[in-house]
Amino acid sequence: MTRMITIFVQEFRLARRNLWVLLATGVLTLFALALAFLGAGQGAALKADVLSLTAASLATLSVYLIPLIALLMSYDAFSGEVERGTLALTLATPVRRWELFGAKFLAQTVAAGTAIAISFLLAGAAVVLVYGAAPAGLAAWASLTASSIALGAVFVAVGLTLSAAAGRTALAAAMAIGIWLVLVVLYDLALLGGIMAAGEGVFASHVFPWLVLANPADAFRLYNLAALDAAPVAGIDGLARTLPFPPYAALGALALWLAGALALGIHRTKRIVL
């Protein structure tokens, strides 16, 4: 344990000068208040709490910014250090492979966390300022935070068993964005796709909910958008209205995700080659 505190302390700091930290921070902050703002008269014309309908706003935003933001963030852990030479010698000390991927795993995601949490707090208290808050408001802004982050450790996790597999930068920075385009674009064009294709009927009302549900980006926006009725939404976000299962079955779908990755991630530290 005290290992991987050591290596966690020194992780943390590496991630906290990393420049995609500000820059999440400074672009999660800008699209969040813009969000809020423009937002405004629309929320003033449906007589809806400001803060919730920026709350629902922000899900979809989040499902494309937060991904990008953790995969940037960590898919260099490991490449990065077997090119430069540092993994070899990290590893010629005691230190556990696992130990070494928890630690990286944990830094990266408090660095994340940190950069979310910031970045909401100052968005939610601009609001709340101009515009003032309803208790449910309150309660929608708590769980998108608390959501994002934990969708930023999924996607932290998935970059870092990218860079433990992928042994070189650029080849991990090219598998990232790869990932990133097939889970969160290319996922749901070819879902809208296929219920465009197939119509009513049993593709529509018991395949497609699930296939939304397998995917980490879909499960979060599904679970943030189905207790929101402050804006009317159509697509995969208008799925949130329909759900054939509770809301919190998508949280269970980020926790699988984020124990698949952790454990294959484990798996693949074990078998860098230096």
Second form
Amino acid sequence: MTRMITIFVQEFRLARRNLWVLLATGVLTLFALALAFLGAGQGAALKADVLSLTAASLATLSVYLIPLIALLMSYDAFSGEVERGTLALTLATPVRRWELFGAKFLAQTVAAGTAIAISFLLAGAAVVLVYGAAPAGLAAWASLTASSIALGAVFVAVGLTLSAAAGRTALAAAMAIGIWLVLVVLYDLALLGGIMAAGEGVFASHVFPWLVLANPADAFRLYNLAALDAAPVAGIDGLARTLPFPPYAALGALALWLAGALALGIHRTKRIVL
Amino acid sequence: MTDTVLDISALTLSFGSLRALDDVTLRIAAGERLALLGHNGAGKSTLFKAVLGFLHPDAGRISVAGHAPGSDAARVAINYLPETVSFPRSLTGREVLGYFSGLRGAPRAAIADLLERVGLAQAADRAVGTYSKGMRQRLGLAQALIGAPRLLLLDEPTSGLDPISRHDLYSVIAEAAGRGSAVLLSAHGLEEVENRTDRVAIMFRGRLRAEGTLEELARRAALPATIRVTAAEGAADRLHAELGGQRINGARLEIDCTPETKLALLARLTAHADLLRDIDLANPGLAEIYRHFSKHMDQEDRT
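Having seen the form predicted on its own, can you show the form predicted in complex with its partner chain?
So here's everything in the complex, that chain up top.
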């Protein structure tokens, strides 16, 4: 336990000193405020709660930003230590490899989570001050914040796993960018292409929703948009209305991804050869 | 009976078809310093990693203070300084030591003393990024002194350091040995470790070629000493006929002799004192001794 706390403290300190927390907080706050106040006119016109509306648009943006931030924080965690020689020093002490992976994961998740919580809290407070708040809006905002932290945790675990598997920083960086492109950008495009080609049918009603659920980024978006009755959603997001499962299943998908990434990451960490 | 801290017997380790370590046997007692010499790729770092438990031998046995490599007791007993290590630049020296103290379960109260011992007390709260190369290496050494180690493994601790930093580093190592740590360090040349370690072991292509004190190695190598004689004018021919050896030029003569015949030859030379202008005696240097043990192996390989 002492060892995990020691690693946690050091990793969190590094995340802070490397300005990751500050940078992530700044970027997320700016985007959240921009969405809230630039989109506010539309909200007033639709007579919708501005907080709910902003939560919807912030969810679609967070899907891109939060995985990117989490991967950038974590991709170097093992490969960098292999290259600098400090991993050999750490593993020469009685520390267990799973403790090292676990403590790094917790520290970076807390770092990413702190950035998300602070920026969403700031932006949410600004919206409430200017436009007031409805209970539904507050609930949507809270679940957006919580699920964003969960999404961050999933991608921190994925990034750490890549880092442990790659062993070299350059390769880990390439893999991180690759997995971001695939899960966040290309996967959606492929699904969209699929649904347009297949049209209304078995694919659209029975296969497609599960494919959406299988990707952590889409599961996150699905959860947040399905929970928002008031928000006007279109395209892929519109399908959130016709799901064969409750929106909470999307949280289950995130949890499965997290468990899988952690298990694989610990396995890969045990196989790092020094 | 001496207190053996590191006991390696008949250790063999291969990477595929490459034999990185071949039948290596080595013992180090508490308070003893042993320098491991060898060319790049001779197997020094591989031996260290096997002692740390990172690599598993094909045959042979390693015991660290009576424990198997990689066990908790062995990990606590060994402190390690890798050949190249760079600590995170944004951490301070004190924070780096705090991290490793925490992992080893050593008291943080000892950190100030460690920084003092390696001469980093002034720089303790500065970021590692501002340290010079010598300071970083001393921080690495301080890290290796956490918790009074039974065995210090130092992989080329002085590579790339200036002579003064090197000297400082060896005094800290001597002090650690004085406190009872066994020290195994690797280096590139005999000159560097002369008078700084108790014993020397020379590795060549994964095998332990020679091991002992420098004096023992010199004796075993039995390299000839060379006597250079400058003859008085016109006496060179007579001297050559009398003593043998090789003519260098009109007035000078070079004679090789074994350590045993050296005195007798000098006695004969002084008998011809009237024919001599100067005598110069060159004993084999450390570089020659080192080369002898490496070259010897080379020839054995070819046969």
